[in-house]
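Next comes just one chain, in structure tokens: the form predicted alone.
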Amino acid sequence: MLTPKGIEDLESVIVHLKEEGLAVIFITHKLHEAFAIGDCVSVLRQGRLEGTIDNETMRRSTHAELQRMVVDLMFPGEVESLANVAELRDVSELAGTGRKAKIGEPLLELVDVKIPGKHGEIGIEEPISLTVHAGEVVGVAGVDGNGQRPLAEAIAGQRHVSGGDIRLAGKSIRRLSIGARQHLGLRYVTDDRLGEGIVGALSVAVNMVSKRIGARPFWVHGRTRSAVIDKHAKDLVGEYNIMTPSTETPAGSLSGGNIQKVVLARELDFDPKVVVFNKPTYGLDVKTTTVVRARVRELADTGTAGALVISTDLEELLVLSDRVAVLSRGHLMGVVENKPGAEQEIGALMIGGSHGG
């Protein structure tokens, strides 16, 4: 959740600690950071120590060889399919790799929007304007707590705006309820997947249709059609490769990655036009992260939908986004085209610098 400069500073601090004779344990899901900082690298998998690459092996191996060793320990037999994921690469290699979309009509428009914070949090302090087009992924970067949650919740309808307008396909939705916005094709993938994304005590099947309660074909004349719900859930479990004992399993008992896939399956299932993703891969393993990011890209690839991806992971935004908006202290600092060198411009804006164009 640090800026690029903050990551450099952290690495310098760790080097200094080692020089002072301290021992350091550095836990990360970004493998290039582990290679840059670690004198040896250990891999945990499902609560077990799968292996350790010792200091001598680290010194005599190339970066590519180290990648293969670690990925093979994490996901045996899947080295080739995971060779180019962002977590294995330095951020400077990723700028400009995001999809260059052939964009269509504006789908989501924020026009001079202001959003109050709650309980001391930072809201959107000054009016911001931002547009997401059909076929486009727009990223929102920033250190956590700089207005991202108020922005996501205001678009989803969970929070009132204090000024400006929010439009979906040209229609103002500022005063519409959450359900009315969903009916128009707006979807929200929350960053609180366990507390807000699902009802943990309810089954996977029920969670799959929790945004469509009372609607056909799952309910007819007020009666629940359990067989239809179960078949629908099984289809989505297969499509999204959700690891669950059954569709009747309580959703809260699944792993974080599988809970996230349940949320994605539900939100992307019924004709989305705009999906707001708030930290969609936070805390997920490399393999699940790859699956989730592919779903975001596939959504925009249809050419009829758009995505707003809010993330504290700059690598994620560079591999997904066509443009990246930067929030700092509740202000929209600028919007950067995803091109070579974009990470430096985004990093400067994250700490309050100017937009170099």
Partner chain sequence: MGDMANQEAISAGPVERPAAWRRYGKEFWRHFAPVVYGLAAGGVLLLILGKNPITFYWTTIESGLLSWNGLMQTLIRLAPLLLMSAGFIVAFQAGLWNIGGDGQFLMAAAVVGGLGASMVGAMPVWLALVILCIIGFVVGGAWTIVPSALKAYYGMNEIITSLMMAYLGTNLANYLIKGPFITDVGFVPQTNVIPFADLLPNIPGTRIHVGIIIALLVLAVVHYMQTRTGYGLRLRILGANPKAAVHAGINVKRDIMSSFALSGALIGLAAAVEVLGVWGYVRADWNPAFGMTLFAIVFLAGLNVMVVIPFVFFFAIIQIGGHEAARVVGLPNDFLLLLVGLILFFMVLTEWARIKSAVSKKLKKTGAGSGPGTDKAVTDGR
Given for the second form:
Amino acid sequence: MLTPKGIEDLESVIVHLKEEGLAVIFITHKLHEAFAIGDCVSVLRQGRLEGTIDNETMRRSTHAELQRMVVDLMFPGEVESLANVAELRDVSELAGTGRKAKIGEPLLELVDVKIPGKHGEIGIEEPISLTVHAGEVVGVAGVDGNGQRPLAEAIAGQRHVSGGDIRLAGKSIRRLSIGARQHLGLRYVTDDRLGEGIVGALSVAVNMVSKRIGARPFWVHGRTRSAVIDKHAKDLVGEYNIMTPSTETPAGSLSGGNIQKVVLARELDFDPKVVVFNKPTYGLDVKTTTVVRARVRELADTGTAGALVISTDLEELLVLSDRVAVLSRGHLMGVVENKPGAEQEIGALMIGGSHGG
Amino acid sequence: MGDMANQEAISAGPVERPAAWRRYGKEFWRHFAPVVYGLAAGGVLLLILGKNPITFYWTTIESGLLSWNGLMQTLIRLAPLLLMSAGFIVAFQAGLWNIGGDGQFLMAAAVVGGLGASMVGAMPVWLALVILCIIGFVVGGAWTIVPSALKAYYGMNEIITSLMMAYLGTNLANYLIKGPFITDVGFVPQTNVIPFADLLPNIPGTRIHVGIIIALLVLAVVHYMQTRTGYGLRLRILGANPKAAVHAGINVKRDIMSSFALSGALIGLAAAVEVLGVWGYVRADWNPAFGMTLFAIVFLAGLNVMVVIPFVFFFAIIQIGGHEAARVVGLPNDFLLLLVGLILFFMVLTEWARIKSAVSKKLKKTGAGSGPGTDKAVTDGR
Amino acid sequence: MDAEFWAAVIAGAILAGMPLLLAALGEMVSEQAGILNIGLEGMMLFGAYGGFVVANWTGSSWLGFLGALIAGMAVAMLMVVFCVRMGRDQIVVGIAILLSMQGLTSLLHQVQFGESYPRLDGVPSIPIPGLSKIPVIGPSVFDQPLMFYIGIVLIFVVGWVLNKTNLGLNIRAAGWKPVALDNAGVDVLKIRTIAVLVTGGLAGLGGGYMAIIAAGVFVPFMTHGQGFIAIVIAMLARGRSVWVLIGSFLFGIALSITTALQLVGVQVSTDLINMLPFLVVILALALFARQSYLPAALALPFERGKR
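Output the structure of the form predicted in complex with the partner chain; the preceding block shows the form predicted alone.
First the chain shown before, then all remaining chains and molecules of the complex.
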């Protein structure tokens, strides 16, 4: 994750490289980064070059004009409907937008949790405590690889904690299996969609029930009820607007965005209590990103569920969260209320952490 | 194996839907083409060696399929081969490389052979036969516990451990036959002999014992398990993507242990059926070594229990008829191993060619793609 | 148990251990590079056959070993084409190699030598001055054919290359983090190709040692599962070549001790003795083996740009 300060630093490095006579190709899905760093901008879509804004035009046009041009190249004819997407706005405008007032009972409580890292990866090195309430979205900010995955996996039950306790709706789930935690309403939207989120060779329909194998109504006495599974899949495909030739299509052949929708449909089904989202919009296009974020906020706004959103994308956290926790090198640097100016506070906490070691 | 899953995803992509008969024809050819290429290559090799390939192949078919006696032998041989294939498929589908099939087979055979005669003498024959089949099933399954536990709890590579257990089993089986189970019958150490009349009954009107019926029933059950039950789906997920299995909350340790044990148990049952249906005793150093070659067959059949039946039938013909054919043209029996190896190479090759063409088709399609929103698959979002 | 017994055990262990050592050394290289070579047995077998044919034809054991080396590498080319270049399943290809080499060598042997059954002359051994005079150990260890000494030197050469050279670093990177190696601008497939060819060559030499020195004949199926034992030794050695040396000779002892016991008149069940090495391996694996043990990318094909 790059803080506003980090982007400035990167910019100066690239300017320096340019002065040395190097040519730089900078690939990003963030428009303002492209405008800030690039002298000219090209748009790629589905493996084809959609167009290039040359140096001359870049210099002449205003920010808003450039934005319109690029969005038009990316999504022909949809500029109007995308006007308010977070990607297209400045970070400082976004701070505080995610905040909602109504907060309920604590649902997920981490109490002095310590999590070992695997194979030299950074774990949660120092006991952390964090609570997610009903109706609340808690963001976790930090540069990738600073303990986010251990945190998510420990909550989901995919990894052991070496100390502390994890509670769901007041009951300790520390010793429960992954399946038992799911049963209690804990869900995990993994950031490794293709690696563990879906089974690419199996159908969309099967992937949508892969966390409920053996359970009614899809299985009765161990027997698969294909018709029920298929009906369920068709409903979700419609509800989430998933682009797939059929529910029997192998999930691995869908596009990244549609795979994420399959995962999301599966995890948000059957009354979740707490959902852990790990980089939920990573690598997705602007449109799918909007859909996913809306789902996250909707979930919390029901008032009966909470969400923990781990993200490396500051805008995402600012539009979604009520509070943002900052992780750095496996330490919890602090928790920031999402209000105007929060982006500065988060940035400061992240930088404070990077000086630690 | 993740790669296997990936290929499925690409090749199974919904491109177009030809008529049903063409689809089945294509599917059949997909599985059978490597066999044709392999046999052709084997024929060329025979020519180089100065042997007549037509004589060889014709004798194979004649004495393995077209003669009454040969056909019966082929069908008798089908029983253990089918059961063993089912055993391999159960493990492979769950992503477990049970390479130790021969050890599981021989251990079960030794115990069934060793206990057979005395059990048949001590109780009603049908009951003894049923119990002996169960014993074979249990011994074969038990022989997988070490590799599967090491795999489930320590993530130890099961190829190595199951292979070690195979060598252990081969030697232990021999020790049992030469030690506790030995009799003074015959020149080679062997177990007591079950009277011919007390072996598995024949299918009326033939000399084929009921083993093949048992095998077909077991295959039907395994097929049902794989395609219609939650357990079967759990194993498929485990095999296609173990990380996804963990993520989905599947009890991976339990499923590894149970599927590995089921695999060994079916192989043990194969041994029991072979001993109780054909031999009535087990000799020291007897090792039909079906394991490695059946491996190849099971892969040719794409780990599909139903597709494996014609392949095993074909293989049994080659085993029975090829024996005679090798004698006629003056070649060692081991030529069959070379044939199976060649077929396997051609399988790998045709699979590769298929994936290549599927990918290039896809590229062509997106290259000529029309407007936005068409065929987003594969190209974006990775 | 007298000196004669121990001399027989040690000499037997060396005779049985050398093929294992060479093959296991080769397997270790390809495993480090991320290729699990199940077809090792097939490479050994074809090496044994090739070595025997050339040695028999030319009358030179050195040319025989050259033949064994080339034969092993030729079989390894199959692995290179199918697994490294085409990225196909290594286990399936390995089994295809095993079966076809078993069949092919048996077939060729029958066609060529079915009636004559030639034997090779013994290979002269070279006593090391001084050392060969040590009682028991001297004549059994320090009075060996030159190929034995070369094999021992190879252990250290391979160990040095793997751990101390750039090529060795690249090989290990190809097994542990092929993506990183690719990003560093090194051709992963080329490195893996080299590793597999080295494996084939060494396995071929191991087979050649069996046929030319240990047996003096070629017999179909003469490797008798030793290729698989070599795979296990390589896995247990975890990339450290000294452990290949130790492992091979421990297995060698287990393989030769029955004969030695019979030599001094002790009757034990060969079957039980034969179980020993496998029992030891299983125990060793159960006690010491843990997950992070084999190269991370072992048995996974590498394709650029695919994660």
